[in-house]
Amino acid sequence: MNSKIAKAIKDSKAYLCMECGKCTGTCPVSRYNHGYSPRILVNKAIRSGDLDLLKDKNIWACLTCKLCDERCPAAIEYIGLTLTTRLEAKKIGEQALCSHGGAAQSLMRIMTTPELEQKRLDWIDSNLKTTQKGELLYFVGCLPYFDILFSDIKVNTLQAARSSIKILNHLGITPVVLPQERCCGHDLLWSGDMENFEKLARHNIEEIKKSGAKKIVFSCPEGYRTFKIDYPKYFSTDFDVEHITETISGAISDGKLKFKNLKKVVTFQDPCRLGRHLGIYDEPRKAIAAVPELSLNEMTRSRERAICCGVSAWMNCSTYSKSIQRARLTEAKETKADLLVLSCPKCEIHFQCAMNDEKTGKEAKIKTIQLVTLIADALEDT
């Protein structure tokens, strides 16, 4: 057996599988794609030859949302096994099933070019204060590219970046924003492209060192997860990382943020990377609770039980994905909320795309807003 697959089986505790099927029963993909089963893939990893596993197209179908890990009575770490399987599959020429013609992945690989000069700061409004050297850095990620790639569905993921900087400025912080920052590499890693993930990571780490930053703040959960968990696995890093909801929560506790009344009812979408991957559930809710007259109606499945937005690393955007998205949007609409509050650019893109689909009825259409934008707009003027 491939030594890395053998190690992944051991590390993930896959041998403890009781074949109870709870992973498959709870999996959002398996609910609609009956040809996909986490339980069967765990069984195949243990019992089958390497090629049988590595050539199975279902290894790319997992959303890596970690809901199966949450429900498994044997505490098997399914997504760790999935990641290693994909990395090894890539080595023998197997490829991820990319959505949008692979445009997003191609863009990320272009960003590995050392001499690439980007023009990526035009979105910064004149009323926002930023710098290129300092102790706190705001990592923007791929937002400037997302808004161009998905301009047909009229997303505005960069508003979350503007709102994050507005909040930091309100706290007296002028964050570093890097002109030559690159994609964090999250999507390439989870699609098995370790070579280009490492190129992006090395570039970002070097740019951060040049800036003098000691703390990195993210509004993107995927970027945060990548810097907090994945970068330290492969590289030496000497900076702290924090999600913007943690920044906001801490500032509220310290009495540094005051808000205007906002008489609305909202519901909140827990991003899989922020929630199950990193355990951040309370901070977003603390931010919502701090705004006077803003009420939170939770969805039936929230926090650890939340259903993700149906696509991972720009792979497998399919009819199954749309079914997951419409079901989740319907659940949000059933709360009678005025707004669905999001905290991830991918959630914004995927839910907006689903609502633009002609097959989506009014029962699955709800206005969305990023949490940082909601908080920034509710700030009391100083």
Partner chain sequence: MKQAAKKTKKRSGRSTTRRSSKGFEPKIVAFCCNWCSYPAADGAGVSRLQYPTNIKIVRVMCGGRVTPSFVLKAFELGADGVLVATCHFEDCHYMFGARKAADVHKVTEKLTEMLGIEKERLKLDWISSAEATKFARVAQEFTDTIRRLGPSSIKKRLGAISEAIENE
Second form
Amino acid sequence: MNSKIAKAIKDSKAYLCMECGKCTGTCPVSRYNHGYSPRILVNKAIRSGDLDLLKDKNIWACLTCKLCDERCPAAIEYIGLTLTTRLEAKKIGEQALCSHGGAAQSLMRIMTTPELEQKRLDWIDSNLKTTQKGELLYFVGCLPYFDILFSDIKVNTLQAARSSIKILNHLGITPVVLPQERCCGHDLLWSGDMENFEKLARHNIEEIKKSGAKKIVFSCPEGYRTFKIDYPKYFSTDFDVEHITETISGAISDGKLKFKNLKKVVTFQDPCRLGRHLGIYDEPRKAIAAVPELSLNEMTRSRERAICCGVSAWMNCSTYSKSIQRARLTEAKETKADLLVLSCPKCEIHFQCAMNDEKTGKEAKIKTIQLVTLIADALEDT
Amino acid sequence: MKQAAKKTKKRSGRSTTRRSSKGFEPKIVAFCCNWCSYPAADGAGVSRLQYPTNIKIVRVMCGGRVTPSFVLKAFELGADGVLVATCHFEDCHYMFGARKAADVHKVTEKLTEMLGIEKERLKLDWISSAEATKFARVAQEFTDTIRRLGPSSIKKRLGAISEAIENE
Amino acid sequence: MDVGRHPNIEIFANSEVVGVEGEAPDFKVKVRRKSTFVDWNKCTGCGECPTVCPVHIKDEFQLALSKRAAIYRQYPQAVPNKFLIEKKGSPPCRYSCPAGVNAQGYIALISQGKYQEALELERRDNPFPAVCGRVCTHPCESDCKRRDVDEPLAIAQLKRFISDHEQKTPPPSPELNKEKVAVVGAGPAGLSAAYFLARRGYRPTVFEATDHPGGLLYWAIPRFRLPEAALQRDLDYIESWGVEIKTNTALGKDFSIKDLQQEHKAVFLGLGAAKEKQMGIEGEDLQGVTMCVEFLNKAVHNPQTPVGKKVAVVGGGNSAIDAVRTALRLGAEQAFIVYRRSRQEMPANEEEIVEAEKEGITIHYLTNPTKILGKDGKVTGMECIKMKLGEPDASGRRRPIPIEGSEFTMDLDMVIMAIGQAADISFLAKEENFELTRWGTFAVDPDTLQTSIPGIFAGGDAVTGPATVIEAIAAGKEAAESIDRFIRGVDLKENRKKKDDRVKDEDIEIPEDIRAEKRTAMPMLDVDKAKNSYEEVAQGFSEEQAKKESNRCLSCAGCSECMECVKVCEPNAIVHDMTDEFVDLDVGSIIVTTGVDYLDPKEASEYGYKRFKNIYTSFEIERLMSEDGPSSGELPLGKELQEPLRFAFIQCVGSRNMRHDINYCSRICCMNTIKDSLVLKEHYPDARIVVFYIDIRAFGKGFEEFYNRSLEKGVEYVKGKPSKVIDDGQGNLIIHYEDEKGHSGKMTFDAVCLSSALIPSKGCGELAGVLDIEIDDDGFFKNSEPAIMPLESTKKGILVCGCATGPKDITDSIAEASGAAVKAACFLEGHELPIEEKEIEQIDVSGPPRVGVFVCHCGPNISKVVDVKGVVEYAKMLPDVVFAEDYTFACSETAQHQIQERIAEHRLNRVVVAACTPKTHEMSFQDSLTAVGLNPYLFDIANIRNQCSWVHQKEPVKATDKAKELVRMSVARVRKLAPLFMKELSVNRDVAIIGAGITGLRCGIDLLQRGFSVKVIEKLPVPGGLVSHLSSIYPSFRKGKDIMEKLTAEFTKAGGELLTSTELLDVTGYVGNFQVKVKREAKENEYTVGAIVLATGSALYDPKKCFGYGKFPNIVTNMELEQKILSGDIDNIRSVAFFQCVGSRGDDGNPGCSRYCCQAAIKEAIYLRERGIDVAILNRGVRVYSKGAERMYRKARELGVLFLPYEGEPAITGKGRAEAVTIPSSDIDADITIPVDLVVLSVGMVPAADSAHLSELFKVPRGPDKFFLERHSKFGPVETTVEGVFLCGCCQFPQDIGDSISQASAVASKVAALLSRDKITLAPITSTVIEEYCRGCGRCAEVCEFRAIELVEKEDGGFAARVNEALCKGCGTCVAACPTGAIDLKHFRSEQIEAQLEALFEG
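Right, and the form predicted together with the partner chain of this protein, after the form predicted on its own?
Below, the chain from earlier opens the complete complex, with every other chain and molecule after it.
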């Protein structure tokens, strides 16, 4: 057996599997894709752990949403196993079907070029204050690229970035925004491309070091997870990381943020990276609660039980993704909320895509807003 | 594993036009549609119109088939320039394919620009099957432009994963 | 291209119909296939030949704006892609040369610096280039066409040049012929005979009486004119062919004719004319009188030969000049010539006379000796008489007549008689009984040169009397031919007569821009030096001079037959002696599509075409503005522009002009000009462009919009026809014109384009004669009835279409072409070609790829640049490649067989051919694969010819690298390819036509005749459409109703089903199998049909309240007028005003031109005017363009119909009824008021009310004008984006009746082609969906113009895209739109394209 797989089996405690099938019962993919079962993959790993597993198309179907981990009675860390499996599979030339023709992956791999001189800061409006050097850095992520790549479905993920900076400015912070920031590498890592993940990570760490930043704030949960969990695992870093909801929540506690009335009912989508991966459930809710007259109707499945937006790492977008999205949006609508509050750019893109459908989009249509934007817009003018 | 070994052996047989900033030979890929620009390139041959060897054609049925991902892929792999050549709008064999190509091109252009890839490295042009001369001219001029720009900073760097990570 | 590849279409290019017999459907057609001189079965279209062709003549395709070679392809995309040679006949130089030396050929080669090749070419016809380059009388120069420009070329001197530059090469050794031949006499005739025999493989023996070969060339031509070394070169060359010369062996002394006959199969006698003539005057026997040749002979060999002090030479030939100049060199104090005629008649070469004069020699013209005076037996003087010239004699020269009493005496001490020689063969005659002429020469057959004794031939001076060297050579050459035939036992005479094939003077092309250029002067030895030495006087051309001189050649004959092309043609396709071929064809029908020509605007001399620079025809502009044109899309103005370009178009040059008998509108020019103005604007954005016009006739679909776009771009339009164009001498072109106010004005331009008229194509009259069909008054082919039968000629079974019947744009022509096809097919009943099919066992391709790479040399086309072997070796190292090899021509049959064998031998399951372009050769290789059971889609071509060797000729190393890259990419791609299979759909042969107007019914009848069953669905209770409401139809003036009734009857009689009062409910299905649901009389019915034709026509604009319609009772629409005319309700009307463009070309109604209304109004106006009614037609430009319409317009003016321009809504006044209309006049600054009894509004055509509904029902899109949108205005004018649904008539756009009918037939043709087969074969390159990955978002369906993708609901309530392969055209735009990658295009899959990219950048 492949030694990496063997180690991953050990690390993930896969041997503990009782073959109860709870994971499959829980898995949002399995709900629609009847050919997909986490349990069988775990078994495959334990029994062969080699080509049979690595060449299985299903290893790419997992959304790594961690819902199974959450529910597994044996507390197996399935997504850890999945990651290693993918890294090994990639080595023998296996890969997932990339959505958008692999354009997103190409963008990310291009970003590994050290000499690259991106022009990625055009979106920073004149009323936003940013700097090149400083203590606190705001990590934008791939939003500028997403807004172009997905201009056909009319998303505006950058609004979250603008809102984040607005909030930071409001708190008297002029964040560093790196002109040569790279993709954090999350998607490449999760699609098995360790080589390019490493390049991106090293570059980001280097850039951050140059900026002198000691603390990094994220609005993107994937970047946050990558910096918080994955970077330290492989590289030495000397900065703190924080999600913007944590920043907001802290500021609210400190009484630094005052809000206008906002008479709205909202519901909240827990992104898997922010929620189950990092356990941040309360901070967003605290932020919503801080806005006067804004009320939160939780979806049936929220917090630890929240359902994913259906696609991960720009791969394996499929009819099942669509079903997951439709179901989730229906659930959101059922709360009778005016707004579906999101806090991940990919949730925004994927839900928007699902809602744009000519045939089934209408029934799933609900207005969405990024949490940071909701908060930034509700800020009392100073 | 056996296959991989074989592959390494085969690599030694490659023609070598190595990049160096001095004798820089740009690598340019041209996506040409089957009905206009590809035949135009053929026509350039028939008329013995000379242009640099740097341009390599990939045939697609329609310019509307060229996605941002193809262009990005080319740049990622080390293209110094990418040309998308389609029919003129009114000649398009598929009615609006050339127009769609132009729409998609706008998106691609924005992406590459944001990536810091010089604008001039990506070009969309309309070449009808009768415009062999135009094909040759565009090929020449585009190559000249790329030559002037020098090598693209992006290239596929095959690098080993650092040991620390590998052993993790 | 499609035509060229179609298995059932045979193209006879370069051919003409020379005779037609019989009646439809049994025509016998005789076709003359003009020789192309290239075997098209062998020609690969590689294009090597023109690169070596030295001839540059005007390129007709580029309208003589650039040059092309004599071997050429008509244009780069020509079908078939084959070369041909243009030969106009023998060039004058060659024709006038007795030996037929190919002067044009070697001159052309000299111009290319190919001197050795030139010499070889020369020697094919003449073994004496060194000699003839010096002493020939060069009749070639006398006939050289360059004389018409300035001076003839120095042809002989060029010949000398190549001889002087001879490089010794071993002569080729033809197959040896053992038969022995004897030649007597080693003069030019004898040696030539021997030489030409040797070229044929004989080893002739030449017997020469003297001790040196060369005859008079050696013995009698002074060395200063012909150095011995030069002569020796020619002699050596002749001998090098294996000619044996035996000197000092004299006939009659050392051997007899009999001796020769015994040992030899044939004999040639080249005995010369040895006997010198005497004048027969007193004193010729005196000492000091000598014969010319005798004198020269002595002098040549002895510089000390005694000479007189004062020497007279009698005669005017070259020998006389030689003698006198020799005398001078020998020391004569005074030497002169006495010649009885004037200089003009003097036979000596002009240059020799000039040289002699330079050396100080006097020539006494018109002087003739009468007596030689002497004393003591020695010459002391000569008595001469003055002469004058009388009438021309037999030789064509004026006969000299002595002037009585003009005798005078000259003192001298030597007289040289140079008045000619005679043959001296009396000794033979006695011995052998040769028949002689009365001049004592051999009597020979003039064609064969055979004497009275079989097997003995004679030529040269002994036959002709004294003649020139070149004539002697010619004789030797002819004799050699005869002897060869004699020995081979072939008829001596067959095909011997010299062909009268001199290029016709009118065919010789003298470039318009040619500059006079003197012929290059021969460098001469300094006179003082020359006089005193025997050194050669003429020094010979330098290389530079020779090239310069050779470039003066006009290439009179086109091809110079230099044979260079033959040398480079690898497939040996070029056959210079190919002859025309006659082919007899049995055909059922004939379609005439001979097109049009442009009027040469030189006739409109006031516009300065060809007189001034930068005046072009619109056709020339078309070429010039083309990227592919002679100037790569830029105007060759020849001057720097100081300010933005100023450019004018002048419309109607020739068109609509009685003076030129062009009594029609050329129909395309307005749009052409508008298009060109926009193209110009692209190239020169700041240009000022002015169009001078009479009427802008933008009547087609989208044309008005185009016109408006040009207005937006700032193109200016000036109404009026300029009076003249003048060049101010500084390159400014000044146009004089009159503006609308009547002021004359001037405008200055840098360039002017003349929109020249389209005229019947050349030879159209002759063709009409051959076909026995009629021509109309304008010279176009006549229709049996223009409006109703626009495609039928005046003879049954012969169809005419496109511009052959009158000018037309591409869209209309294509519709007519398709229409003609269906009409023709009606005559072909029972002649369908069977399709063969056979079963082949399929190779299993499921295993790992095993790629075979086959690299083609394409003769030298690839291998000359690319290292083919290197590519093969490289290919062998690529992944999965198990076999690679190369072929000279991979497309050849042998190579294809070998590839097939290799597939079996090496169990190949993927094939890459590195060769030429897949666009031409993919299919043939695929067929090869199919033949051995390998799926044809497991194949790829690496285009290393068109994309590599041809375009990187100067970079062989890089080109080889690139070829390797291309192969690497192809291999990468082919590894990822998957087998694809053709699919078949069954076809229902019924057709539904929607609409029973003239178009629908016409289409129906055509389809019924082709054997389809047709249902016409009409919502109204009666058929007939708009046409049935027309009082008459121009130009036949038949009633609309009558026509429609007849047509309806014809339709039902032919078995068509007419469903009136029928409502369309629903349409489902796809091509071949549509379900059309209808409701008729409350009953629902469903029909299955294979194709649907929309012929739903249009509606007429409802003027509502505009133009006073509805306000006054006497304001009516033109349709209402038609009714009035029909019912005779016009009696009380005295004055009528028409308003044109009501509801056309504006914001309301039809945004474009409604096309029919001008002609309709004029037709109506004529009717009214002929009944004494005053008529004014208020118009916005009169747009009459149909056949006969311009005439009708003219007739209306003749009758006094007033045509007044108007804009905007006019004032219509009156009490209770319209009494007067008032419009402002632009030219007289006053309002014009016209009293009216009736106002007629010519209302536009607008889409029918239900067109939106129909569009939805049939999924046929509508354009911005809301008419149905055709698939492509040029390539698919009657198709829609929905496969199997067609359009014709006014539902697509307003048309007149003739156009609609042509379209109806065109649709019938398309439908018939579609439904003729039992099954429709679907090309397998279509999109395909992996449902698992499909989100059902529908973006693919949205971008698909062909409605090939549908979203289907799945069990789970979601949707998935499904591709209808019957509709998919394989463009792949849907793939680009798909977010997930669920949809992909077969054969161009993303992974296949990415593999190519990866392979490319791997290196």
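Residue numbers count along the first chain shown, from 1. These figures come from a predicted structure and were not determined experimentally. Take the two forms, find the largest set of C-alpha atoms that superpose within 1.5 Å, and that set is the rigid core.
Remark: with the core as the superposition reference, the CA shift of Gly361 between the two forms reaches 2 Å or more.
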